[in-house]
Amino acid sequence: MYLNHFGFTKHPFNLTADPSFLFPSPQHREAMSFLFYGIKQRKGFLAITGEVGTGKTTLCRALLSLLDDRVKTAFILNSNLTEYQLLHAIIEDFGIGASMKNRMNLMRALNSFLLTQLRDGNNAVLIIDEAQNLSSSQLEQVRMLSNLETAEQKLLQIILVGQPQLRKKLDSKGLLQLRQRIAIRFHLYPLSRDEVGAYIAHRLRVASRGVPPSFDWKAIDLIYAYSGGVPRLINMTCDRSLLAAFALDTRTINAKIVRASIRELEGEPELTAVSAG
C-alpha cells in the first residue's frame, strides 16, 4: 500500500525470511563465521539456537544463498514429521531420486549420493529448522546420519536450527553422545537499542530506491522498548507506523506514530487518532 508513496521496491520490513536483508550485526556475522568454517571443515554438526524472531531461519537462507555449487544443500523447514517422513524428505531436498519405501535402501541412497558428492569435490549441509521440536528418537536418527563419513572426513554437514528448548534437549543425558558431536554452538541475543536504529536504517536502505523514510530517536526507543531487540517484533512495528506515516502523508515517523502503531498490535485500536505532530 505504502510501497510506491515511499518509494520502495518491496516491503522493508516483512515477516518472511529474506535473505537480501539480513543485517549484518556483530554477532549476525560471527555466527555467518562459524558456519562457513564448520562447512569447510567439515566440522559434521553445528547449532545455532535464539528466541523466536531472532533471525534464525533469516542467516539460514542467507547462508544458502552465499555457498557455491560445490555445496549441495537441503533445508527441512518442517520437523514436524515422523522419522520416516524426515529421513524422506531429507532424500528429497537433496535431490535424490529414491522411490524405495524401505528406510535402509534410503539410507543406502544418501550414503551412495554423498560418496559420489565427496569424488566430485563437493560437500553436501542439511539444515534443520526448528529442530526443537525433534523428539529424541529423531534426533538419535540424525546424528546416525553423522556417521556417514570416510576415515578421513564427514560427509554430512549437519546444522540443527532452533529455539532455546533445542539447548536443554542437547544438554539431556540422553542426547550425550549427540552433543558430544556438535562442534560448534552458538546461539543469537537480540539486538541492543544502538543495533535496533541501524537494523531498521539498514532494511529501509535494502528497499529503497532513493531516500527512504526515517524513524527518530524517540520512536526507536519506543519500538526498542516494545520489541526487546527481536527482529520479528520490530518488523510488526515498523511495518504499522509506515502504514500510518503514509495515512499521515509524513516521511519522518515520531514516538506519537509508533506509540499508537504498539496499541494497535496491542488490540487497541488508536491509528486514526494520530497527528503527525
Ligand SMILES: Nc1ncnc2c1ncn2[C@@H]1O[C@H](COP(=O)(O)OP(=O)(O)OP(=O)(O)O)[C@@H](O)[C@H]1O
Second form
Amino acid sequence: MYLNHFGFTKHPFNLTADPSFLFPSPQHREAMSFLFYGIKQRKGFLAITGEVGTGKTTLCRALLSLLDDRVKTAFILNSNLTEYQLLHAIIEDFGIGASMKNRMNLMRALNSFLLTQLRDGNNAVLIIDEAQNLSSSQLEQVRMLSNLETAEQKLLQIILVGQPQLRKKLDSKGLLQLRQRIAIRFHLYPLSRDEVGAYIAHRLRVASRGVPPSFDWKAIDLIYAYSGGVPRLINMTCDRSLLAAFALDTRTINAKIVRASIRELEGEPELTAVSAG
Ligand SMILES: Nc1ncnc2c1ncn2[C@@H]1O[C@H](COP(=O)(O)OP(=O)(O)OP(=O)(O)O)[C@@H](O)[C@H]1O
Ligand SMILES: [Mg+2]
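Compare with the form predicted on its own: the form predicted together with this ligand:
To see the whole picture, the full complex is given below, headed by that same chain.
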C-alpha cells in the first residue's frame, strides 16, 4: 500500500531472509569472511550461532549467492527429519541421483560425488540452518559426514547454523567429539545503536527508486530501545511506522509515530485474540 506512495520498488522491511538487503555490519562482514576462509581452507566444521532474528539465515543466503559454481552447495532448512531423511535431503540438495534404498547407499553416493568434486578442483559445502533443533543422534549423523575425507583434505565443509541453544548443545559433554572438530565458531549479536540507524537507512536505500522517507534520530533511539538491536524486531517496527507515516502523509518518521507503532505491535496479540474469539 505505502510502496508506491514512497517510491519503493520492494518492501523495505520484509521479514524474509532476502540476501539482497544484507547490511554489512562489522560482525556480519566478519562472519562472512570466516565462512569464506573456512570453506576455502577446507576446515571441515564451522558453526554460526546467534540470538533469534539476528540475521543467521540472511547471512547463509548471502553466502550462497556469493559462492562461485566451483563450490557445490546443499542448504538444509528443515531440521525436523529422521537421520535417514536428513541424509536423503542432503543428497537431493546436492543434486546427486542415487539409489535411495538405505543409508549405506546414500553414504556411498555422497562419498563418490565428493571425490569427483575434489578431482575436478571443486569444493562442497553443506549448510544446516536451525541446527539448534537437531537431536544428538542427528548431530552424530552429521559428524559422520565429516569423516568423508582423503588423507590430506576434508571433502565436505559443514556449516551448522542455529540459535543460542546450539551453542549450549555443542558445549555439552555428549558432543565432545563433534565440538573438537569445529574449526571456527562465530556468534552474531544484535546491532548497536549506531548500527541500527545505518541498518534502517541501508534497507530504505536498497528498496527505493529515489530519495526514501527517513527516520529522525529520536525515532531511531526508540527503535533501538524497543528492538534491542535485533533486526527482525527493527523490521517489524519500521514497517508499522511507515504505514503510519503513509496515513499521516509525512516522509519523516519521528518518535511519536514510532511510539504509536510500538504500542500497536504490542497490542496486536490481544486484538487478534479478541477478534478470533
Ligand atoms: N545484516 C542484515 N542485513 C539486512 N537484513 C537483516 C540482517 N540481519 C537480519 N536481517 C533481517 O532481519 C530479519 C531476520 O533475519 P533472519 O531470518 O536471517 O534471522 P535469523 O537469525 O535466521 O532468525 P532465527 O533465529 O529466527 O532463525 C530478516 O528480515 C532479515 O532480512
Ligand atoms: Mg533463521
